[in-house]
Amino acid sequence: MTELVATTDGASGTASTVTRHHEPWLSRRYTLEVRQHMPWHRQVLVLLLAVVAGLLVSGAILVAAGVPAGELFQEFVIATIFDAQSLQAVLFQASPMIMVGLAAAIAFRARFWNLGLEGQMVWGAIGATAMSIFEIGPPALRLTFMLCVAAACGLLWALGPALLKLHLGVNEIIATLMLNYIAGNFLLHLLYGAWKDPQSAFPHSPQFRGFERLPEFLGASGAAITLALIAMLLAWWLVKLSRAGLYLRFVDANPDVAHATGVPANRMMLLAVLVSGALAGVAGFLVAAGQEGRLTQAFHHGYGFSGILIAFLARNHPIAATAVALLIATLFVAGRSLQVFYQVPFSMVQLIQAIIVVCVASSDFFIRYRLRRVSPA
């Protein structure tokens, strides 16, 4: 379609006409281009828009299910974030999620797909509980010992798959997944056997003593979230400021080229896996000594998937992983409120969480790519 448009030259005041060609909308052609770079503030804006889009879709589904539309904002935002008790629950839930998210992110930076986060959590909690059951160390240092042993147990459980990959070429995805089952069944063996609580006879360990529980300051979740934030800062320093972090970026970009240029790729991978295992072990300690106060049989369920999801959405960035973990913990707590007060089925709560996560994951497409219109020949 062609159109003549009258224009006036501002300097000379001469009137003239130009010809414009309008291409039909349906016949326009677009191409997909890889973005070279998007400023960080625009990336944050895209992520926020994705969260808003997910909340709008989820809100429409909840209204269709019978939840009053006027109370959705109250339930999702006011009652979850601005209520002190709910905020404590969010931080309590977010602490181990931050740890497993950081654990997955650091391992993934070394191209090691650590799917054994739950097994490393289990061994971290088992190590911490052993310190309590066998009363190892003075009471004043017991909690510190439990933390250190939990990190060491998680680290050692991750060491096996790393050595198998380095020396025998064993696929780490299979190895770490299988080790999850071994750790889970050994946990049940302890809880239905030697470590069963003699007072209640239920399959969980005896209650930790007061000095073996995370102390309360700034609320019940204060110690747990403080440990998680310290881990975030250390992880950020490791991957962004240290020499090991520089090497890890080379390994992440191309392991073969990194090895050919003299970067100790194998040592960097081993370091990343050990740090990842230690963080996951500490996550088990946070749940056992913070939320549960004892070793239970199902405390680790779901954390492995959450850690992988958090690392993926955060693109393996420690600070972004912390923000994503807080978002997922908020969704978790809000979902429980919907179940209690509006009798929303658990499957719908999972659906809402999945919709928001998918929206956030989809925003990565707009950060990496853009549509550009192809000019007509």
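Quick caveat, the model's predicted, so the values are computed rather than measured. Rigid core here is just the name for the largest C-alpha set that superposes within 1.5 Å across the two forms. Numbering follows the first chain given and starts at 1. What changes on going to the form predicted in complex with its partner chain:
- After superposition on the rigid core, the Cα atom of G54 is displaced by 2 Å or more between these two forms.
- Relative to the superposed core, R315 shifts its CA atom by less than 2 Å between these two forms.
- Once both forms are overlaid on the rigid core, the distance between the two CA positions of L327 between these two forms is under 2 angstroms.
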Given for the second form:
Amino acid sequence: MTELVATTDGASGTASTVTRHHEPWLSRRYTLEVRQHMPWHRQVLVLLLAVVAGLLVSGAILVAAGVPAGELFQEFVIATIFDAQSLQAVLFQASPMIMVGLAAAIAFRARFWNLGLEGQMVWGAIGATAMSIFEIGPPALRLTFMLCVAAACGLLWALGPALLKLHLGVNEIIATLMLNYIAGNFLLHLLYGAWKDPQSAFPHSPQFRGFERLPEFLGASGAAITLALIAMLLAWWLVKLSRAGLYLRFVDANPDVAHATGVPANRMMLLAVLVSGALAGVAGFLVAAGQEGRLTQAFHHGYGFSGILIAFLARNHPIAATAVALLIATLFVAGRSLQVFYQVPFSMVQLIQAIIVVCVASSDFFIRYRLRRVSPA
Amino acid sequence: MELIGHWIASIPDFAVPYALAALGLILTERAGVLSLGAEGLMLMGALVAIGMQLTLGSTLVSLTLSMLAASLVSVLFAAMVVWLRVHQVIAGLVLVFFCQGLSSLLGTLLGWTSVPVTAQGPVALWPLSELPLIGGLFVQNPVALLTPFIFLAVAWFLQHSGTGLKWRAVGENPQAADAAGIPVSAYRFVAVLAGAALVGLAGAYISLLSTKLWIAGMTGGRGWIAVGLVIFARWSPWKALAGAVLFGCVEALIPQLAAAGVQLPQYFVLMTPYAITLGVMIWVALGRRVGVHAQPGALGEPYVREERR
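Same protein, different form: I have the form predicted on its own, so give me the form predicted in complex with its partner chain.
And the full complex, kicking off with our chain again.
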């Protein structure tokens, strides 16, 4: 079906006649075009719309799961952010989140899919706990020792897959994931065996002593969140200001050219992965010495996935990762209260994270491409 | 001797989920879509199989619906990678998170968690089932007995049918396939859904035919092991079957050793599948230095007509 439409040509003011086709929707043909550039404020708008869409879908699922719709806003926004105690809980939860987010972001900048954050966290916490159990180092320096050993343990657990990828081309996704399961089972081996709490006979390690716990100032989470912010600044320096960061961007943009111009790509990748492992190890230390006060069975669950999602949503930018980590921590805290008050299983939090990432990942499409209708020939 | 008989008879229970999941992944990846979502799809298959068994009570219907459910959730993945060109690693990981969350949410809300079910039991393939020592291998549930034929069908389809040729062309060189008039996106979309159905069946096997109940996260990384198995098998169905049988042999050995009174440290035993996967990956990498590179040419690359690479 064709009709004639008169339009006015704005520049000259003369009327011209064009033919426009009205076809059934399904038979229209579209083609994809690669966009050259989209101004950053429109990119941010698209991103925000995507996050809002994700939250709306998640809200609908929560309502379907039996949470009264009116309570949702109250629970998530008012009770979590504008309540001093909940804000404390969010900051408390955020510090290890920031660490794993930074860890993932730095590894991803080197095009290394470090899915082994949880395993590296486990080893970090095991290393820190070993310092406590075997009473290594004077009490005044114990906490520092625990921090350093945790970083070293995480780093070493990341070293294996990094070397395997560099020298043998072993797929790091599978290698790091398998190491997670191995670390998790080793943790259980310790907690059900030699490291079981002798006082309560529960499968967790004995309580840390007072000087082995992160000090509290400016509220309960002071030291942990300070450490996380220091890590953020260091990571920002590493990826934005240091020579290594420049090299990494170069490698990321075009590995072949980077290699041809003499960028030590392999060494940079190794460096990034080791820093990533060390950060994840420190995250394990933060949970053990900051939150739990001991080594527990399942403390690492969910952090690996959250770290990856944080890095993805933040596009591997350290400061953005910190902001996203705060959001995810809010989600965790709100999720926990939903679990208590409405019997919504905690897996809901994971589902919401996934939905938000689906929306953001899909919105990327509109930033990178444009759909254009093919004019009928 | 009796112990060896028991061991051989229990191998398929461990091997079939790996085999079916790996076959599903090969089917998807041969069309050029890197599929990391197996762990999540297996969970969905496992949940739906138990849920349908509890509500409808027919094993065949439950298995079919679990395959459909896995295909249905993978529409999300297919839309992301085929239409929206989302990075395939990210999309695959998100699919896993999504299914982990969704399956345990549904399992809890619908009350399907930790409820034992009864399902179709083993069928004896007389006279093979009367053979000494290996007779137990032929007393299996119908899915295990059908698995070799499923492999035969998929391998024949990929290697010898006309559609299979186009399927592989889309995975090797989508530009050329497009130029030859093959609808690349449609093939990839179907490849994701078809592969997901097999992966879902693998999950359903674990819950409905093997464990006979649903627990959140019950696949315990077997989907990831299947992803590793595909790399080990170099995207060849028969090698994947061999790898799955190898894994099944090792895993089936552990309970038999325990039954024979061999004391093993429990958590180190639980590590073995993951440690073996890692070992196999290293072994394959050592071999790849001299061998051929069998990965589909366009694996993991989204296809956009306008982008010339």
